[in-house]
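Presented below, as structure tokens, is a lone chain in the form predicted on its own.
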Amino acid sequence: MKSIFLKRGKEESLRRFHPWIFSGAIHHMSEEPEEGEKVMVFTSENEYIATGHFQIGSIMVRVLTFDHEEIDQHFYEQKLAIAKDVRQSIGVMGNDNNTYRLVHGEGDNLPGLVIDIYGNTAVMQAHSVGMHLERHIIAKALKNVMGEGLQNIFYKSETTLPYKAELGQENGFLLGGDTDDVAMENGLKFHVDWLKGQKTGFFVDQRDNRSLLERYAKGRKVLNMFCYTGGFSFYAMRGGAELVHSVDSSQKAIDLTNANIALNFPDDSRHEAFAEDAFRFMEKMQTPYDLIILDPPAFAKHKDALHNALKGYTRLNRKAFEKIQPGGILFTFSCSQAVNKDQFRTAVFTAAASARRNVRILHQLHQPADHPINIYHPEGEYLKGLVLYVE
């Protein structure tokens, strides 16, 4: 295994168990590793401090362990078993819920790896070349840990790996091949598009927030913007909404939303879906909505886009404040990791002031417990949300 040596003093963040090593911290290497190769990291005093995956870019090493241990199938089985124990302890693996995140990258001490469970299918996603190269070992470890309850492992990393790595990766099954795509969340059924859908096929991270919305939906006229596959919409339906309108620019998302509504509420006339640009729809809408959900895709995927992202959040929320009925409830979110909680809140507050509406915060929302944040890696807190009462 090749070795990397740090500059003097650059080991301090690693002594605090931060799992990233930046290129500026590296003094020299024993020899240049291939991208994705496992490397050992040493301090300037030649003291072993970590082992991780080497990658090209600002973050040069993603740390797998701070102990001098072998990274093999047994290592992954141990990590996955701990991740499973966490999900069992927080109660997301219930009879009415077979949908949850099993591995959340750094939050589960497996940086660069995401695994979501949909019934008897796991969808695995690599965000680093190192995890891509280890995918077959990880799949074997995953099957051993999950047992007979796991029949399929679908690998979905075509769009999440660095394109410059030229890996020629393709999505496909590493185990099984069952295409039954219906899963269950809190007693509601939905189709999962793990073949071509966003992320792993469904936004598992909004489960708790969808449940909260259900409590507010009774008797309200609900608008679900950026609905994707309609998660918030069918919770609103179950919560007793008077009507639910789902909007997304993608016709495919609208088709999935309608299919999910039909799974749970066949022939229910309260729901209607529209394939249209969000801003255009909100500009011309006439329905007096008194519950609006704004859950857009990430406006800022990196810090260079931060300024424009904040302007986008302000513009979007201002339009919602202008249109929502007095006494209305606004659920508004940002999943942009580059936007912190204070920046997002400032954008929303600016929008409220611009629209001249009196607004109260009812809830401050975040990602659920199966998307844990490593206490040594605060960057893992990416989902931010507010539930607001608008006079």
The other form holds:
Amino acid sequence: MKSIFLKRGKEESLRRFHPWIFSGAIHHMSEEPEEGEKVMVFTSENEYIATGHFQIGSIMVRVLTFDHEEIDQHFYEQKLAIAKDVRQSIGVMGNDNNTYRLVHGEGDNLPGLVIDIYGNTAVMQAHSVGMHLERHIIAKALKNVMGEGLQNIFYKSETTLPYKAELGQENGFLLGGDTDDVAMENGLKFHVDWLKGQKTGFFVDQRDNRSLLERYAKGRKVLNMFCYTGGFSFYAMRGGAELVHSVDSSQKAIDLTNANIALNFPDDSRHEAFAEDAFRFMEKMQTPYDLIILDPPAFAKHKDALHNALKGYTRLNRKAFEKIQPGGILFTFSCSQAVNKDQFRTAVFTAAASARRNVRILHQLHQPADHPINIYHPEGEYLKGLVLYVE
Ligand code: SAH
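Go ahead and give the structure of the form predicted together with ligand SAH, now that the form predicted on its own is out.
Below, the chain from earlier opens the complete complex, with every other chain and molecule after it.
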């Protein structure tokens, strides 16, 4: 294995188990590794400190272990078995819920790897070249850990790997392939578009927040903005909403939402979906909504986009504050990792003030337990939300 030697003092964050090594921390390498190759990392005193995947970019090594151990199928089996045990403890692996995240990258000490489970199908996504190169042994390890309950593994990394690495990767099944595309979350069914859907096909990370919404829905007129597959909409329907309107700028998302509503509530006329831009829809809407969900895509993909992203959150939330009925409830989210909890709260505060509404924070929401945050890697925190009572 090739070796990387750090500059003096640059081992400090590794001693605190932070799993990333930035290019600026590297003093020299025994030989230039290939992208995705496993490398051993040493301090300036030649002391072993970590083993990880090498990649060209600002994060040059993603650490897999701080112990001197082999990274092989057995290693992945151990990590996956722990990940499974965590999900069992959380209670997300049940009969009426077969949809959950099994591996959340750094949160499960497997940087660069995401695995979502939908019934007997796993959707696996590599965010690093190293995980891509090891996809076959990871798939074998996954099958061994999950056993009979797992029949299909769909690999979906076409858009998540660095384009420059020229891996020619394609999406496709690594195991099975004859799969039912309907999965279940808290007793509600939905279609998963393995092939073309965003992320792994469904936003698994809003499960708990959708459940909370269900408890607020009774008798309300609900607007689910940025609905994608309609997740919040079908919980609102089950919760007894008077009407539910779903909006997304993508026609495909609207078709998916309609299909999912039909799957759970056939011939229920309370729901309607609109393919339209969020801002345009909110500008002209006439329905007196008293429960609004705003779950937009990440406005800031990088730190440099932060300022504009905050302005975007303010503009969007201001529209909702202007339009929502007195006594209305607003569920508002940000999934931008670059925007922290306080910044998001300030953006929403600014919006409330400019609409001159009295607003109470009822709940502060975050990502669910199956998207755990590694305590040494605060960057893993990304989803935040507020539930607000608007007087
Ligand atoms: N709330 C969803 C996830 C939202 S993902 C869930 O629970 O699953 C963000 C969605 O916003 C995407 O489906 C995307 O098509 C949509 N979108 C992006 N820009 C938009 C815009 N300007 N107006 C309306 N929808 C938009």
